[in-house]
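So this first bit is one chain, no partners, the form predicted alone, shown in structure tokens.
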Amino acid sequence: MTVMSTAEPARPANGTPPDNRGSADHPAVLRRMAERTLAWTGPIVVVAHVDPDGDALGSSLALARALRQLGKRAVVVMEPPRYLAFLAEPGELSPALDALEPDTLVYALDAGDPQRVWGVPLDQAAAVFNVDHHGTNTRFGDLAVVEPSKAACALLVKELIDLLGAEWDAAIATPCLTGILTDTGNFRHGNTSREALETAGELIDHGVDYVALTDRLQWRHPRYFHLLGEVMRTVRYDLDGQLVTAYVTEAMRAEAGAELDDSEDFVGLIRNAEGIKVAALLKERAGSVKVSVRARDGASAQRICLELGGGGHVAAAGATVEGDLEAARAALTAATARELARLREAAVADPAG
């Protein structure tokens, strides 16, 4: 099986603008997707990229349910961060695979390129198909369907639902409505639709209990609490009060006894200061150093991160960048300022724009 689908273009380097044009006929190929779905008979593997969030937890298991509903032998792959491990079920969660039975189908979720998805070797997959809201996707697998303009990958696997003809019901609505609701931020983010908007009302139609789960998806374990008092102690302002940042290390989460997952929304936070353009949260690790960037008012922070490796959204994009904190934050100050020198150069060029 070969990783690479001939039928897209690959990313551009890093660095250079992402080919945010969506698949050429996206209904055709998901009605490919679940045809060929609805026929195969070896087991079906989901999975998504690494350090999972809710789009691709939610849009993992509505599909993976739907499946089962279906007969089909399906599992979702993933280790999800603590505050949305109470959408799965005690043991629908699998953890890593070394290896694939033979004639196992993967459909890889919400990940823009093989080196970020999870938990599988996806050369031994007999088929990968590949569904995505990326802009930076890669356009791998054998089917591959990538839209930017959605703004949630749960968007798609609600359309590869209905053409697969499952019924849906609560259990099925309520994690593709969490993959919405939080890659739209509750429909508060720059990428909110009405597309959003008409299906998340569609998904409550379904039965899904949308002010308990709306609430349960804010709940944080207690520490987080005392580690977000350390993190908002490192904000800081640079270009001109345009980039706000802020940083967690490893003493700080050892010393509050948080893990990693319970830093996730602190560059939601941070991006509310007023008069900024570009948000960072910086997460130091052995050797590197994570960074999660929001945008607005035009910035893209999908430009920045991959300058630095990574990419994502214009508006949420992230990256990993090897070394300490004080070089991966020099990095992307750098690449923040390009990225703002081009908003004014843009500006000059087209003044009603």
Ligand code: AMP
Given for the second form:
Amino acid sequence: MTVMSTAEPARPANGTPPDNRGSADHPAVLRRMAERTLAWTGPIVVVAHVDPDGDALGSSLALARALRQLGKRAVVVMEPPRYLAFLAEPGELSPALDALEPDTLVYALDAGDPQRVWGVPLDQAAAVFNVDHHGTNTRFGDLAVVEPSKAACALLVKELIDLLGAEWDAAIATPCLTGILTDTGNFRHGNTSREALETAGELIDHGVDYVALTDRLQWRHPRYFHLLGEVMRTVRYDLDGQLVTAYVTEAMRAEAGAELDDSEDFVGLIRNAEGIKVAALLKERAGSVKVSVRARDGASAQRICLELGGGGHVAAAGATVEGDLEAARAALTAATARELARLREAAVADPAG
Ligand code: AMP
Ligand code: MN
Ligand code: MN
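I have the form predicted alone already, so could you send the form predicted together with adenosine monophosphate (AMP)?
Below is the whole assembly, all chains and molecules, this chain first.
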């Protein structure tokens, strides 16, 4: 099983540009995936990345529901954050699995490498199909379709469901549209494309209640707003105002309510600070700090996060840094300073560019 060959991810060395090109043969590989899936007689387990977001859960639910409609035994293994949990039916999601049944096909969605896949022992899978849109994806699995030009993994899942020949209905279209909505920040981020908008329109035609969905996706726990206030007090500017950061400590989260894992979108607020090129939210966890980075104006969050040992997209990326908040901030600031210097040098070399 070829997933074993990826035990050591082919992560680009620090600072080297990741491969943000898609594979020219992606339609053919996706067709092959659909054919093999339709012929698959064993169980199918759909998983995505750790700390799942709307694209991870939405892509997974859409695919698993389409597969079940086609008569397959398909389950999503995931523990979503509470603001997304409404998308799944009660009992529809499985907790993490220690073991896989024989002859299990695993779909890994929206996850750049096997270490980021949550909830299954991938090495026990009879086959692994990797569907993703992160340029830093290591192209793991028996079949891999990686398209960094796609705004969301859900756009690839939409193509796959079409190829599988499932009949679209609101139950499949709603989570699929969720993936597009959340990864484009409701069509506000730079990855918003004609394809994303057109596919959204197509999905709405399949019966999604668009107004109810976008409204519900923005609901937050009442205590969320207290935490938001605390976090926004920590906003700070560095590197001549080009880097904005804020942080969440474990104490702040405990104060607000430990189950509040809704802080993922705080970085989406500070990225709107005028004049910045890079925004980062530092989230303290036991012994490490999760760094969420957003970039604009040619700066690459992806390069910054690769330096920190993580990955992601050019505009949005993440990493987990060992140590405390101050160590993480120092590493982030240094990596950002290097990225901004690279930008200045590129502008001198190609003033028109
Ligand atoms: P986040 O800041 O967690 O919202 O992540 C932004 C983007 O980068 C998402 O597409 C994540 O899947 C991706 N990402 C976050 N952390 C990592 C990591 N450690 N390695 C690779 N990709 C990551
Ligand atoms: Mn994601
Ligand atoms: Mn995604």
